[in-house]
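To begin, one chain is listed below as structure tokens, in the form predicted alone.
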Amino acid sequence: MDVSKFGEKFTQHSGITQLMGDLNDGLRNPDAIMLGGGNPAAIPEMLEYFKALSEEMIADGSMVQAMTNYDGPQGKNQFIESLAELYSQTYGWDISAENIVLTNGSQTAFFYLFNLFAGKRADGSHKKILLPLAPEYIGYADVGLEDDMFVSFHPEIELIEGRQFKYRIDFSSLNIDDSIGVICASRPTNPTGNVLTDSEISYLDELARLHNIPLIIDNAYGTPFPNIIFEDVKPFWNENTILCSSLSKLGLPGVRCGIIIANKEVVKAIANLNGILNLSPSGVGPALGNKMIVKNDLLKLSDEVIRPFYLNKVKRTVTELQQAIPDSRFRIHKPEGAIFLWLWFKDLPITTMELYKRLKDRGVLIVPGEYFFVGMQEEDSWAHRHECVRMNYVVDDNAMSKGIKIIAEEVEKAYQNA
């Protein structure tokens, strides 16, 4: 098939499609241990819920409306207003529903901003997107419509009791010269779970504001919805900070809404980017969050739910992991948010692409941690970047027992056949 630069670029082979293909045919089998997707729990309640709500929302006539008309570029009215009035009122943000623009889904909003922000400029320059902490969600990787679109850096590694140990940005490291075009950090982060501290995140604002380029923090899985956060943080925004959210960790990945919140010419530019290659996002996702927030269930549901849900699960999984690898060179990256653990073998003898393989052979999907190091030059021979995987903790109890056996009896083969 002779194609564009642009098919040759996004028909490849990439970690994000092998990473939805594996969830996509697990989800067909029925043996499969997922450990890898990022498909949020079923919790109980929350499917109850959503079930009532629908429909609640078809006999009143809501669902038909949204499902059967066009909403603006900018996303549905009422959500986005009532997403406003949210934020206002929930942190005293200075915000409107100029503010606020809706996407299909994250992804889309990633592929928009990056583009916009990095990238070929008029003048011949090149302008790259700085990851302050690698590792980094693997779905920014392959968004860029040009290559050699990321930088960053490795972290520091704080080991702490416990057999665990946390990611800190090494700002001595960070070089932020007329080629960064904007700032991106996950908060809390995908894959490793770390949240970044409120010094941390104030820092990176202020190198943003001196550099004059924006800030985007991923909060996919932050405050206030869902709410899938451990750690005492306070959110974040000014003019300078995109901010972007979703529907899917609520649970509702299907309905593919993403949130951005930025300044007014951000926004016009994204409403406009809709415009253009969507017509307008999708409504019924908005249609669902704006009766949820309509109920006061929005937050109520994020907090009493949703968070203890996923913090009860990983204790219990944190905690059996220790059980099963008791080998001094396994440790975890401090849970303190999202839907993942960073597990760590250190000296391991075989890629962590291998232990991928070995492990799907088995019938457990994990997601190997070389895609996750982002921007770091492909002759970095830092081994840690070899040595880490990416798990869920949100299969029900008997799988992942099951699974974390597999995953033990395989770590224990490679250690002991070096």
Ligand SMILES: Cc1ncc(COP(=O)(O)O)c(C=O)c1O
Second form
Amino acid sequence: MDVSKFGEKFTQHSGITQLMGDLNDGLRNPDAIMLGGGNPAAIPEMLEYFKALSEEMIADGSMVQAMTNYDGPQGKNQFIESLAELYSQTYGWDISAENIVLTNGSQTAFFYLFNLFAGKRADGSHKKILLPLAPEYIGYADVGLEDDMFVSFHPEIELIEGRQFKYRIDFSSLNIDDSIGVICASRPTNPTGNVLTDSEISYLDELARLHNIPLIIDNAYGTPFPNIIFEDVKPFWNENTILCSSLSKLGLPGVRCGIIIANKEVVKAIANLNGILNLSPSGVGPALGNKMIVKNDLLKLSDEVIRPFYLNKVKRTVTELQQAIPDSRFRIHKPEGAIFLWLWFKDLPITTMELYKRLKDRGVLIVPGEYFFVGMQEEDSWAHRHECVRMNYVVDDNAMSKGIKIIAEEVEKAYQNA
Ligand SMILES: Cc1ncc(COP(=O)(O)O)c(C=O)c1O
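Could you switch over to the form predicted in complex with the named molecule, since the one displayed so far is the form predicted alone?
Below is the entire complex, every chain and molecule, led by the chain shown above.
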């Protein structure tokens, strides 16, 4: 097929696409233990809730109303207004409906935002996206319309007792010059479960304002919903911050609803992009979300069902992993949020790609860590890049125990054969 440069870039079968296909193939093996994907957990209470809510919305006509009408390019008004009130009341932020725009999933928001603030400018300059700390969310890597869109930096590694560790931004190496068009960080972070501290965020905010560039905070797992965050940190927003949230990790990835909170100029720009690319964002997720806010269920379920579910699960999984793999070279990133654990096998004699293959042969799917160092130079020889893997902790306890046992065996084998 003879295609454009755009076609070449966006139809390529990148390493991660291949891997994701591979992970998906695992689904065909009914016994596979799927620790690779990013699907939120099927929390029985939430599934029941969504079923009852959909039935109620069918009965009162609001579901059919949402399915049979286009909203405006900014997204469903009622939901936007409810969100503005919720954020102002919960956090005291000075935001109105003009500060919020919806997208078809937050992945689309990153496509818009990255290409809005980075890439070629009319004056011939080329701006990049600064990821202050890698590893970062793999989903950012391929959304740039141009190549070479990211710059990222090694984190500092703080070793924590109980064979844990935590990444911190190394501000001494963070170099911001005219080539940077925007700063972006996920908080909590996929893949590591890290949560940037309040002081890291306020320093990033200062740097962003100093250089007159926006700071994007990817809040897909954060507060006030779905609230899969276990650290007591302050939610952050101001006129220079673009806060991206989503209904996905609440348990609704199928409705594709992303939420951007930003200043009015950015909101207008995104609404225009929506108009051109989608006419309007989907209304079904927003109709569900709006009902949840009106019924006072959104924050209640996030606090009382979702957060405790994941917290309980992560504690259990960390304990099991630590018991199954006693090797002192094994550490887990401190689980501060999100739905993943980031495992570090220091001095592992094989690459994590090889470990991935060996685990896959035994029916356990994880993601090798190499892919998450978005924006790092190819020639960077930092060994740590090849020593980590990401696993989710959302599968049921039985499958998790079996998976952990197999991971422990393969890791031990790899260390022993060194
Ligand atoms: C950190 C992060 N940001 C954004 C997304 C995109 O989510 P969605 O497009 O479903 O809103 C994900 C999905 O896994 C994620 O982990």
